[in-house]
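Only one chain is shown below, in structure tokens, and it's the form predicted alone.
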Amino acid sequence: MEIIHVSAECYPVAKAGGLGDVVGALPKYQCKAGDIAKVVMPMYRTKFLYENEWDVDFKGSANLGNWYFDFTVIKERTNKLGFDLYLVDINGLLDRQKIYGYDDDAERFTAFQIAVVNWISNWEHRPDIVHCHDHHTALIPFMMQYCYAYQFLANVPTVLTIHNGQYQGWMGWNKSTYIPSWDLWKRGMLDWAGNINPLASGVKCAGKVTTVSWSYMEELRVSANGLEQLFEYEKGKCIGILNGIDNEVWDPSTDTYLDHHFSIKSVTKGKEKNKEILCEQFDLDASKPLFVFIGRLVGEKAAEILPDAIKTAIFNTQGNASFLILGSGDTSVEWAFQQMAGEFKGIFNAVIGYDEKLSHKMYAGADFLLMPSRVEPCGLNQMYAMRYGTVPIVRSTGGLKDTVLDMGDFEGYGIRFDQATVHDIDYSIGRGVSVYQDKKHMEWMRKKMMSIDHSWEGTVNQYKEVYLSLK
């Protein structure tokens, strides 16, 4: 099958979160399984763009309302990511360094989608599947079916994967002219609550809708930022497929970012060596259990309660635990962590920003990973942590609920709690400190986690079944 993935992100080209990781891995493993998977995304001005070689694949032009624009599609020359990678360039819209956060994001991503559909409609053949990811590409199923210029693609099956349903790409109806001439009788396929809602349109128009975990699929029917009724109505074509992780990138026995490699058999000594280096770098005591947080400092991750929760845990454990933070986001949370680094020297430290190499070192050297997320459609960090023998401490939501079994349950290997509160996080840290003292139990938990297969191979087969159901 020829599968075209359309996305705003793809690691290592441009990544802001889990979406980038998924789109950077899923196509690679689909190609390994014998299919032809391709990725098309905007041509942001990133390091990856300038460090690789490209060929021009297509030049075209289109309209965004009254604005006429030219676009260029380029292809990465060497297939270095394991799949064909295409970038769409539109001067004035996509030629920027950041992925999101601009006032004209609605125009940027609508023009991107128009260019993609225009490009595919000029092929001499039709792809087997067009697979869209999140709201930035969710207007494509509508365009393929109801825009007059693209009727050549009307019978091509489409799949929409929702990585985060909180973001939906709302636009006022005054921007309806952005979409190339379309069947006005299909206005209802764009509308939700009086606005154009790209995500809602994608749910209505795509042949199948997937989410990135089983529990998140259920949660969207009761909490979807206004789309609950839609997900309930369309539940017959919706399916949860748990994300995988790239075991070639995330492998403690070969990870080039690590100073000491280890496997399941050598996990205890291997983690000790990595922990010693990490704690020396950040002035922490390697004899104490090390708790880390890696991620965005935003409300979805319950980041604003972490400073108080960690302070409470420091006092309640009488300083018998160490904490290390890697992340950025809410400036007030960043400031609080910076203050704590000075207040709790030798116990707490923080790096504001993101560092891929450091994140790998933290997964390898930490004993516990904190993930108190309010919303976590799938979550990859807990899977990375388990791959490196680090116990995830997670809130029971979305993919965290599906992938982490509490140590109080039969053969449980993680720590779960119910509410994103200071009390629940503090209590869970206390449980971690207690189990850390039981070296044999900790070693068993580490080996149990590392033996779980979260690779992409099984996930690829599930997507193949979805694709075949549309043929």
Given for the second form:
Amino acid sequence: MEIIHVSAECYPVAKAGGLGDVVGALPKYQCKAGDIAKVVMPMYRTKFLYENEWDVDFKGSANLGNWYFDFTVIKERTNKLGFDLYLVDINGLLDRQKIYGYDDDAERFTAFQIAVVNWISNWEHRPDIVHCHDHHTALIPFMMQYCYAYQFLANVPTVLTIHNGQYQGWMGWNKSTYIPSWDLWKRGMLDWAGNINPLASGVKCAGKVTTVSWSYMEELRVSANGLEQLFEYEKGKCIGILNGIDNEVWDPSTDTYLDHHFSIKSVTKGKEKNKEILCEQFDLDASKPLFVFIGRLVGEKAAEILPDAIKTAIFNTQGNASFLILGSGDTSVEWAFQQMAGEFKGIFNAVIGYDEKLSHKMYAGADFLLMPSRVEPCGLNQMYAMRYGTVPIVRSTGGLKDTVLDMGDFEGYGIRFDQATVHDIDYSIGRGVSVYQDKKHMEWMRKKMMSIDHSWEGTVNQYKEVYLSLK
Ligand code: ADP
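Could you please show the structure of the form predicted together with adenosine-5'-diphosphate (ADP), as a counterpart to the form predicted alone just displayed?
Then the entire complex follows, led off by the chain already shown.
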């Protein structure tokens, strides 16, 4: 089976969050399972581009409304990532350093999608599946079916995976001319609440829609940033498939970012050594339980209540816990954390920014990982934490609910709470501080978590079933 993944992110080429991790791993494991999986993404000006060798695969041209543009598709020469990787270059739109956050993102990603469909429709054969990810690529199922120029692809099955339904890519109808000449009777397939809504269009037009956990699939029917009715109506073709993690990248016994490797057997000693280095680097006391947070400092992650929650916990635990934050996002939250680093020296520290290497060191050295997320479609952090023997403290939502069992339940190994409030987070930190004193229980939980299989191998079969159902 030949599967083309179309995405805005792919680790290690360009990653802003979980989407990048998934698109960097799923195709690799699909290839290992015997299928041909390829990834096509924009050619941002990232380190990966300059450090690898490329061949030109295709040169084409297209229109974005009145704007005529040339595009080039290049292919990585050595199959380094375990799958064929293609990058699309459009001068003036995709030749940027960052993935998102530009005023012309609508133009950038619409042009990218047009170039991709144009490229595939120039092949001599048709792929078996076009697999789109999130709203940046969700207009493709519409284009393949209803744009006159791409009729060659009309019967190719499409799958849309929703990694985050909060972002939908809305644009006004004044931008409808961007989409290459299409069947105007199909206007309803683009529209939601008076705008062009790419994510809604993808849900309507794709053969199957998947989300990255079972619980998130159900939550979207009650809370989906305006698309609740659509998810209710289309529930027949929607399915939840829990993300896997790339066990080759995330393995504490081989992870090149770590100073000390460890396995299930050596987890207690191994984590201790990593913790010592981490605490020394950030001026924290390694004899106390270490709580960390890694992620985007945004409302979805309930980041804005963390400063107050941690201050309360510092007070209530009488300074008997250490805290380390890694993240960036809302400036008010960044600022609050920076203030706290000055105020609670030796107890609290924060790194504002994105640092892949430090994130690995933190998963390895921490005792507890905080994830009070309001919305968490799947969440990879808690799975990485567990693979590194770190106890996740999570709000019961989405993928967190599907992957973490509270330590109060039979054979439980994590800490769960219901509300994203100062009280619930503080109370959960308190539970962490208590259980930390029980060394035997901590060791049992660490070993238990590390033995859970979150690998992609099983997940790949579930995607294959979805593809086969469309043939
Ligand atoms: P989301 O995609 O909503 O941001 P996920 O839990 O699905 O959340 O994935 C987050 C990924 O991004 C994880 O691999 C996490 O380690 C990484 N990450 C997030 N913020 C940072 C950061 N500041 N530095 C390093 N890695 C980060």
